[in-house]
Partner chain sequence: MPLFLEIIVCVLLLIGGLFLLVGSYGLARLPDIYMRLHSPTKASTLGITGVLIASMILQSYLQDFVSIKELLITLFLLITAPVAANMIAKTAIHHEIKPLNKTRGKALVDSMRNRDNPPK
Amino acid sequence: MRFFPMPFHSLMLFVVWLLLNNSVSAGQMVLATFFAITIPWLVKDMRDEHPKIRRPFLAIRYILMVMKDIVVANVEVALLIVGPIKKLQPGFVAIPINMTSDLGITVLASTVSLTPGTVSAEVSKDKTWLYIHALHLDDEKALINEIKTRYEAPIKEIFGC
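Will you show this chain by itself, using the form predicted on its own?
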């Protein structure tokens, strides 16, 4: 067993305690040290193990791609909103998920929600379907294919799930 099961959390607890008390007196330092050691030790068994990032450079590339997609989708949604409302074809789509990791599914759902024009509505109980709402749905199969190839495939590579 390690003395500091969560060293980053211990450091943060120590610093935040001192900042909140606005004091670096000996008593506050002792109390901060006590909390920094005790709290992580008490909650260490409550942690869920998440998959590690196996491809960090792909993760950076993925983040940059999503940021670009957000900007492009903002422009597309703005043009849709400014145009005639009759042109809008909103709809729900069920996207099959081929991931087992809760973190991977969460990242996928968050990515879909971050991109303007789409929002994640629900993940099925068996975690095999992601239901999303699209502001404008021209081609359901094209949207499913885009999400699976553009977002799901890199996430599976990044986390190895």
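Numbering follows the first chain given and starts at 1. So that the term is clear: the rigid core is the largest set of C-alpha atoms that superpose within 1.5 Å between two forms. From a predicted model like this one, the values you see are computed outputs, not experimental measurements. Compared with the form predicted together with the partner chain:
- A summary of the domain motion between these two forms places the hinge between the two rigid parts at Arg47, out of the options Leu114, Val93, Arg47, Arg61.
- Superposition of the larger rigid part on its C-alpha atoms leaves the smaller part rotated by 32 degrees between these two forms.
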Given for the second form:
Amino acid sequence: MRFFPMPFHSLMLFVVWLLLNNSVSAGQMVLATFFAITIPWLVKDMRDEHPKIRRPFLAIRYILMVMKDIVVANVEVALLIVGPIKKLQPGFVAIPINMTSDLGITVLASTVSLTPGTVSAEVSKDKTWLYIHALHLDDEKALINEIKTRYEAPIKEIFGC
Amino acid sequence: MLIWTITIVAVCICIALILNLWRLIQGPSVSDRILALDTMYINTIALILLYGMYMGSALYFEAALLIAMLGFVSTAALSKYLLRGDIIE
Amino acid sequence: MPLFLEIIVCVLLLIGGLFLLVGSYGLARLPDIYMRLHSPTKASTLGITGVLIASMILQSYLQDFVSIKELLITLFLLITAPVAANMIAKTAIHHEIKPLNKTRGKALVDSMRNRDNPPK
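For the form predicted together with the partner chain instead of the form predicted on its own, what are the coordinates?
After this comes the whole thing, all chains and molecules, with the earlier chain placed first.
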């Protein structure tokens, strides 16, 4: 671990460098390895502590589920946009969250922004409430329940926080 | 068939850009204008990629990547600047 | 170019262009800033993903090399779009822009601005 203080980031740097150059020739491999070792070594003191991913398989399943939801939600939102505006019932909702890590809250807020017709707007100071804006709000309770069970519970399990 | 599709999609994106420009001019608040710029750069990425496909060249990808990065950074910087104008950071 | 590949590229391009157009149409059409935020963050992201995947397939065919660097832009946009939307929403809230009258939960806007807990 002395050469790779951030193994995941090293792997990502290596892959992204090869992708950007679109080649797997020996010279590019050497250069990519060089970057994968030196850049994490230079920046390892600058980063904050984040919780580790405890359940990698659950994380992959979560990503696939979110991708499917993005497509479904996009079609729904597109239909809402093209449909009659007068029938839309926008609304603000406060969702109680109980997560301790910043990374978990960020992932949850980003997921909420990308998926079910909602945009996350603000987090309260003590990080216990997430404020969101919904484009079409039928049932407040159902929306809160859906976000808590469908998105928050897996994130808590993945990061173990 | 491919050339025709590219032309049709390019027309769609140009109409989208005109709608963004209308929102950029119309306003009414600064946030609307930032949002319009943000959408404009996404549409521009699509237009550049389409041109690259039309010419059959991969060179335009780098331009698209640069626009994506600069667009996000400028949106974040503009929002941050406007937020700092308030007492609450 | 084989016909089936051409059809796949054309369909992806058309879907992408349609979603980009719908996103911008919503931006011009919806009545207040909080509602306008929805259309570019969602519809435009899916639209650009469609165009990028089409470009990926076409360039891979043209260069006889699997060109997956377009995925970099897709990933970058998927990560940054919610962040940009969140910052614009914050700006709108801190500038005290009034939401539409029929919006539910308008009382929350004040506590949002001060980042307090919602009123009971």
